[in-house]
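Here we start with a single chain on its own, the form predicted alone, put down as C-alpha cells.
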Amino acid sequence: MSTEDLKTKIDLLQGTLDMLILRTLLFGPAHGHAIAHAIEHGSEDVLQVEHGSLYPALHRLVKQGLISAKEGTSENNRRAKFYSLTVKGRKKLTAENSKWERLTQAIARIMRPVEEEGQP
C-alpha cells in the first residue's frame, strides 16, 4: 500500500469521526469524554472512540471553526473543555450528512445489485 493510499484511508476515518462529533454536539455542548460516550452508546458500542483519535479531531474542528471550546467543570467536579457546534459547524454537518447519505446508498446498491433485490 502506498503512502498516498494510507493517507486517504486515514482522512476517511478522520472525516467520519469529525462528522460523528459534529452530530453529537448538535444536541448541545459536551466535554470530550461525554462525546466519546455518546458516540459509543449511540452506536450500541459498535464504534469505540479512542482518546488518541478524539482529542486531535476536537482540536482540528476547533481550528477549522466548526466547533468552539470553553473551559468549565464536569459533572464529577473536574476541569474540562466543553465543545459547542458553531454556525459553520452546523452547515458542515448538513453537507456531510448529504454526502454520507449518497455514499451509503451507493454502497448499498453495490452490495445488493438490482437483479438480487426482487429475490427472497
Given for the second form:
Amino acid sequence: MSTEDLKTKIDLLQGTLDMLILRTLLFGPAHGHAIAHAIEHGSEDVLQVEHGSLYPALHRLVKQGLISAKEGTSENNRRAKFYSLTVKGRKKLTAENSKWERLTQAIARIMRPVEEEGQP
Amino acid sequence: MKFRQRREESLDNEVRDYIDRETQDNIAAGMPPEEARHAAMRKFGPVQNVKEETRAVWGWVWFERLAQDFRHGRRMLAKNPGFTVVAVVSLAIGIGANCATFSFADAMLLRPLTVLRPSEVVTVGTVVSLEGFSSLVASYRDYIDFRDQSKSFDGLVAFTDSTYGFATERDAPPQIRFASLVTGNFFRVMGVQPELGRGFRPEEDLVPGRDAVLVLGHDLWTQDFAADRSVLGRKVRVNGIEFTIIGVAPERFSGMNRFLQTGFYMPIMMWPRLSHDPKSNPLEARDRRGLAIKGRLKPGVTISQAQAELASIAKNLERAYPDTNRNRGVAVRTEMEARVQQSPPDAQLVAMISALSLAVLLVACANVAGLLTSRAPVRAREIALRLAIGAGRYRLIRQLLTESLLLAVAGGFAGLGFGYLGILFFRRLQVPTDLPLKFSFELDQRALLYSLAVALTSAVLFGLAPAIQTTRTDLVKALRSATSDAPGRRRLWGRNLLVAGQVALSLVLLAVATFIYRGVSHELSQGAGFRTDHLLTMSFNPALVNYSESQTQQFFRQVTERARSTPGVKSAALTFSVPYGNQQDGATILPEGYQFPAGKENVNIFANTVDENYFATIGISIARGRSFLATDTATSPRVAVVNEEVAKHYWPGQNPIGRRFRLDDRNGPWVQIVGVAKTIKYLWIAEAPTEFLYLPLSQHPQQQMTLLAESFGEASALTAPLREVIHGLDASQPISNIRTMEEFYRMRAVNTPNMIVQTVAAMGVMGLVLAIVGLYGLVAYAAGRRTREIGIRMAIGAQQNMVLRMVMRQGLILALSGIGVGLIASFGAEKVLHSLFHGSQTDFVTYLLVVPALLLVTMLAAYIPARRASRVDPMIALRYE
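Same protein, different form: I have the form predicted alone, so give me the form predicted in complex with the partner chain.
The next block holds the full complex; its first chain is the one shown before.
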C-alpha cells in the first residue's frame, strides 16, 4: 500500500493509535496479530493501517510502562509475545477516555452550527 | 551485544508470528497458500521500515546506525584499495597543506593574546603610519585622559616594550632582556593572576620613580631563577637600578608582544628613571607617543561606540593642547585589525599562502568527488537493491556520507603527517635576534582542531554531491544491468568541469610560483645596493648599564676609534639600523615649499641615524653632494642625506642639495640636505622604491647603535678582537647581534623569499599532481565506459590510432580549456602579487615555462588510459557483459 492510498483513509494520529491499543488490551492480554485485527474490526474497517505500523507503537508503550510484554504460548501451542495492560496503562486509558470525550464534544459543538446554517 | 541481539531476534519472531497467523487466517478464508502469504505481507507493510521504526523507539539507534555505517563504509573502502589509496592521498595533500598553512598563519597573525577573554580586548591610540605600516600609539598624558574620561571600557591599560640590562646579582654582568613597563591596572584588566606573589598595587602607579618593583615572566623565572619559589623579595638590577621581585606571572601569559617573550614587567612610573632622556619626561610630554593602549570593552559596547566616545575626548585634547595634539585623532582596532595594519605585507603573505592551500584542498576535494562520481554506476546496483528492499534515500545518503567521512578522517591523519613536514619546513625560517622568540610554528591543539574541521568540511564538500547523485537511481534500469547505460551527459559534464578546474588551478599555482621565483631572483641579481660581504655587526645599548647621555655618546666615539685601529679592520661605522633589520626608525618631515594635500601637513618616512663613516663602510654610494663629515657636529647647522626617491618626490627635476625641510612639525628645526644617496632595498628584497632619510649621529644622539666593521679578511674573524676592544672599554657592556652581514642578509633577504617561492611551488606541484590524477581518472573512466563502443568500432575496421586519437581528444579538450581558464586567472593573480613583489611586470617567460610543461604532463595523463583503450581486443570487448 503506497502512501497515496493511505491519505484517503483516516490518518491515525499517533496518540490515537496508542489509545486504541490500550483500549483493546482492556479485555485482556493479546498478541500483535490479535490487537491489529481487533482494532481493524472494532472500527468497522474505517481505521485501516498497515498492521506493521502497530509494532513501533507497541514497543513505545512498553517503554513508557503503559503495557507489558511477556513471552507465552497461544491457543494452538505456539510461542508468541503477549501484551497486557499495566496499572499505569489502565489509569492512562481512563484519563485519555475523559479527555477524548471532552474533545469529541467540543468538536461536535463546533461542527453543529455549520450543519444548521447549511440546512435552513 | 547479547541484549541487543536478543531484542533483535524477538522482533523478528514477532513479525514472523504475525505473518504466519495472517497467512493461516487467509488460507482459512479460502486463499491458495502462496497468495495467502503475499496478502499477509501486504497487510503488514514494509518489514524493514517497521523494524527501523521499532528500533528507533528503543533509542540509541542513531549511534548503532553510525557504527553500522562505519563498519559498512570500512568494508566498502577495503574492497577498493586502489580507489581508497588515491582518495586518501589526495585528501592528505589537501588537508596537510592547510594544516601547515594554519600553523604558519597562527604564528604570523592569528594566535590570540594570552589574556582572559582576548576577544574583548581592543587596541586604542593615535595612528602613526609609515609606508603603509600603521600602528596605534599614545603618550602617557593622553592615555590618562582616555582612561579617566571614557566609559566604554572595563579598564584601559598602557604599556611599552623595550630591552633592558638585567642582572640577577648586584655585580653580575647585565644580560639583555626584553621587558614591559605597564600601568598599575595591567594585570587586573588583562585578567592575569600572578602564579606567585602579587601584581602591582594602585599606589605603585602614582609616584614617578619611587616603586622599583617587578613581576617576572614565567619564562625568565624558569630560565634565570630555575623556577625558585623563594624568589620573591630578591633584589635584581635593571639598567643598574635596584628592583625587588614581587611576583611571577603565570605560565600561560607570555606578555603582550606577539613575537618576543616578555622577561619581566615593571610599573610605568619607573619609566623616567629608565629612559635616560634628559630632554623630556615620558610621563609628562604629550608628544612622547611611545605607549600601546589596550582596552577591554564593556559587555554590549560596540567598537564604533567606543570609537565615537574616544574621538570626542581626542577632539577636546586637540583644542586644549594644539601644539602636541593637533590633527591627532584616535582609532580603535580589534586585535586582528591592529595586527594586519601593523604589517600589511605579513598579512598579505598569510592571506596568499592560505588562499593557495585552500585552492589545493579544493583540487583534492574535486578529485575525490570525481572518483566517487565515477564509482556511482558501479554502485548503482547495490544502491538500487537497497532502495528496493526499503532503505530510505536519506539513510543511504547518510551511509555514503559516512564513507566520505571515513575517507576524510583517514586523509586527515595522513594529512597531519604531510602538515608536520610542512611545519618543519617553515621552522627553517630564521629570525636573527638574541631575544627569546615566542614566534613558533606548532602542530598544537589549535592546528589539530583546524585540521579536523578542514577534514570534516572536505568530507561534505566532496561527498555530498556524489551521494545525492548516486541515490538518484532509476531502480528498474539499475537492477537490470549495472553498466549498460550510456554515460549520462550531465554526469560527465560535472566531472569535466572539475578536471578542467583542477588544471586551471594548478596552472595558476605554478605560474604564481614561477612568477615569484623569477621576481626574487631578478631582485637578488640586481644586488642589495650595499655591501653584504666582509662586514661584521655588533650592537650596543649603554643605557643597559646605566650610562648617562654624555657617557653613551663618548662610548660610541671610543668604540669606532678603537675598532678602526684594530688589526684586520678596514673601516668601522655606527648605524642605528641595519638594512633588513628588525629595528627600523622613522622621522617626520615637512619639506620646504612642498604643498601637502589638505588635512596633511607632514609626512613620515623611514629614517636612520648614522655616523660619518657609514656610507663608505656599507658601500652605499652618494649620487650627489656629500656624505656626513666629522665637521657636522651638535653645534654646526643641521644636515641630512636623503635618498633618490625623496629627492624625486619633493624636488622633482631640481637639485635637492641645499634644500631644507623641517623636522617633526611646523615648529621643528630646519635641516639642510647635503647629499643624495642611492636608493637601496631597506626592508624586503622586492619592495617598491622607498623614501629614506639619513641623519647624523652627532646631531641626533641615540641610545643604542650597531657597529659595522669592514674586514680585510674573513668578517667573522673580527669577532674575538672586537669583543676584546669592547671589553677593554667596559667589561660589563652587553654586546648583542654579533653577526656577519653576509649571514644576516642571507637569513633576511634570501632565505625568506626563497621559502615563499618553495611554499608556492610546492602548492603548485601538489595541485598539478592532483590534477594529473584527476585527468587520468576521468579519461580512464570515460574510456572504460566506452569499451563496448570501441570494440564495435574496431570490429568494423577502425585503426588503433584512430581510437587513440578519439580517446585522447577528450583529455586534450579538458587540458586546453583548463589551461585557458588558468591563464586568465593567472593574469589576475599576478596583479595581486605586484603588491608583494614590486617592480615586476607581466612575465611571459613564466607562461612559456609553465604552459608547455603543464600541457605535456596532462597529455601524458590522458595518453596512458587512451593507449590502453586502443589495445582493446574487439572480441573480448564485445563479449563483455
